[in-house]
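We begin with a single chain expressed as structure tokens, specifically the form predicted alone.
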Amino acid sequence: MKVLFVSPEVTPLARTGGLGDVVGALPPALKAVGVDVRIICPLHRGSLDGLKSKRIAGQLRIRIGERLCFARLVETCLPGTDVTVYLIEHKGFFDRPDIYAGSKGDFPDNAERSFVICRAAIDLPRLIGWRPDVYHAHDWMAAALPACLNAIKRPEGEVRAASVLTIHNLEHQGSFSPEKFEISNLPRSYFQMEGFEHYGRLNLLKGGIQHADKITTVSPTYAKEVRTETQSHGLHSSLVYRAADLVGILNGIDKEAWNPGQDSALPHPFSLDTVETGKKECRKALSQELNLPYEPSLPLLGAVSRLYRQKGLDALAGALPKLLKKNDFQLALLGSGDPEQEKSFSNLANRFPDKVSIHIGFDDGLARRIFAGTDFFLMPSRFEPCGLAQQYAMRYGSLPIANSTGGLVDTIKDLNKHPKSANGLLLPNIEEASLHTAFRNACNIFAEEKKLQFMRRNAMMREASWKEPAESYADVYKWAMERSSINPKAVCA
């Protein structure tokens, strides 16, 4: 079968987080299970740095409201793979320093940019002579695509391509003033409660949920959570209505890209056989890099995260003075985001220079060294659709301490519930009492060397490849094709 990924970002060409990582890692795994998969994404500034590419003859014709726009297609490949990537070249819409927002906040034309991506994906086959059986739209910026497909008038007997929408984070929905619906050129009937209308506003993700043949989330637990009023971010009714077509598939990780035995960012790469000495050397080097006293008798906890409310690190900042008073440990944090959180953590580092080191910003190499050099990894997220950082941390032998939500539940086996296969600790919530209990348990585990080594090995051996998720997505594509009246046997190799 032929599948086109439609996404605003793809790692390593353009990335802000987990969405780009998934779009960059899942297609090669789908290729391995027999799916002819390609990707279309905007040509953001810097996307082609160091990559070979070629322009495709002809122009995309994209109507946005009464305006007819023209864009070019640039073809390249995902580095290290044979997966084709088509980049939408339009300087006015996409040649910007960032993907979604600038120094003054979200770009005011994000609705227009979203529909350009969707319409470009639909016009793509005209230029390349390759027509997908399934369009796989990713998150709100591509979420209008299923409705755009449904609105196309086709000759009698011509089959419609199927659509799958993946929700990577329901918090981000693409909500705009109702006037923006006019630029979509969709039937007026699509702007109602059963479509894009949400409390009087245009909601792109809601429209995608209502129109897609199948919907996926990035973990099984998150698929259940988004159908509850407390976790649905206002889309409870739509997701309950589409529950029969909603599937949770846990994200994998690229095990080659995240391999502590071959990671050039580490001062002392290590494998499962050399993990104890390797992590000791990595911790020693990390302590020096972060200007923390090297204290091998104390557990070192790490965090690599954006600093905003979802991630729950504000709760950690508030509790940290008491946690340090009752428990003896060190903390290394890498992150940026909310200025108040940045200030809080910086103040804590100044207050406890021998126990806390904070690096504001993002540095991929440092993130990897934190995974490798720490004993425990903190993810007190209020909600977490899947979470990749805890999977990276486990791969590098750092045991996650995380809230019981979303994909964290699906990836972490808590010591109390799974004593024979434990690979981390799960909190019932992120209130101060729960944090105190978790930190005390972590310190106790660290003091029991055999238990620490046992859990560390469980974490490193956890199966986290994309093979099983790719097989699950292939099934979803077949189900979507059946729902759109395409016979999958006729198009599968």
Given for the second form:
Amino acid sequence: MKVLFVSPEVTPLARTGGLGDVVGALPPALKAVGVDVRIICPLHRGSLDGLKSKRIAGQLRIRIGERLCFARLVETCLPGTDVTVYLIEHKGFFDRPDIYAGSKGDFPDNAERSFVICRAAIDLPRLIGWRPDVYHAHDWMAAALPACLNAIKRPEGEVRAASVLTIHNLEHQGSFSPEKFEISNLPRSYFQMEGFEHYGRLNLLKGGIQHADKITTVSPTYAKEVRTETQSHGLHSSLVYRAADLVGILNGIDKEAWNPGQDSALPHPFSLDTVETGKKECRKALSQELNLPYEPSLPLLGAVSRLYRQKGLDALAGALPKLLKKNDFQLALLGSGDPEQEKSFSNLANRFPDKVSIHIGFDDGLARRIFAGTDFFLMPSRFEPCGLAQQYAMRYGSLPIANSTGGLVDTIKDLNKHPKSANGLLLPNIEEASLHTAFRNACNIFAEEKKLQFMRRNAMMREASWKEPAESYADVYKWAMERSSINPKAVCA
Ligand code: GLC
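The structure above corresponds to the form predicted alone; please provide the structure of the form predicted in complex with alpha-D-glucopyranose (GLC).
Up next: the whole complex, starting with the chain shown before.
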């Protein structure tokens, strides 16, 4: 079975968050279960830095509205794997400091950039003589792909390639003014309520949901949540309509890339056998790095996050002065995003210099040292399609304290509900009272060393590899191929 991943980002070539990590880690696991998988992604600025093996595979011809664009197709290998990656080299569209937005907000040509990715993926077989059985599109930037496939005129009897759309985050939909539909070169009939039209606008993710053979979300709980009015960001009707073709598959993590025993970013790598001393040493070094007094009698809580509304850390910032009054703990936060949130955390760090440390920005090494050096890891997300950070934290022996939503529910075993296999704490919501209870519980667990060690071991031993999810995706691909052979026509042509 031949599968082409179509994605705006892939770790380590270009990454803004979890989407890149998944697209970088799932393909090697799919290869291991016998799927011939390759990836196509734009060549963003800096993607090829330090990569030795690369060759030009040909020139892509891409029609965007009336305009014919040419882009070079660069072939390389995903570092550390034998997975082939094709990069779309178009300086005008992709040679930019960031992937989605600049200093003035979202790039104004994001709709065009999205169609360049989809059209390039469809032109690819012409250049390399390898035709995917399944196109696996990720998030809104690749979401127009299923419709583009459905619109291709094929000779009688030829089966079209199947499509799978994975939703990593329903909040980002690719919503544009209706005139932008012109650049798609799709049949006019696709711009209607059963297709790309959403309250008068062009909505790329909705078009993908309507047209894909199969749809996946990145956790089973999120697959249920997205069908409800309150958690669908306006797309529940489409998701309810497609419910029979929708499945949630929990993300794994790359257990080699995230291995506390062999992590060169850590001052004292540790395994299950050496966790107690290892974490102590990591904490000591982290305190020094962050300029926090080393206080081994207090729990150290960590957070590594983008500072957006989704992640709920604003609720924590608001409650923190009171939380600190009632409980004794320290907090280390690494993140960036909303300037308001950055400011409120900086103010808190100034106000409580012995208790709170904030590092604005993103730093992979420091993120790892926070996972390793902290006792608990905070994830008060308002919604969380899957969440990878809590899984990284668990692997590094930091117990998650998280809201009961999406993939957090599917990955964390709460102490009250699962006393025998607990690996974290789940909050019923992120209101101040719930945060208080959770922080009090965390301090109590920390004070009971045996319980802390027991939960820590459970967290570190959690099975989080990509093997099982890869098998589930392989099933979804088969299922999508069956559907495309039964239903070769476009959904709403
Ligand atoms: C998005 C989601 C996150 C998920 C990740 C990878 O970033 O917000 O919950 O883990 O995609 O699927």
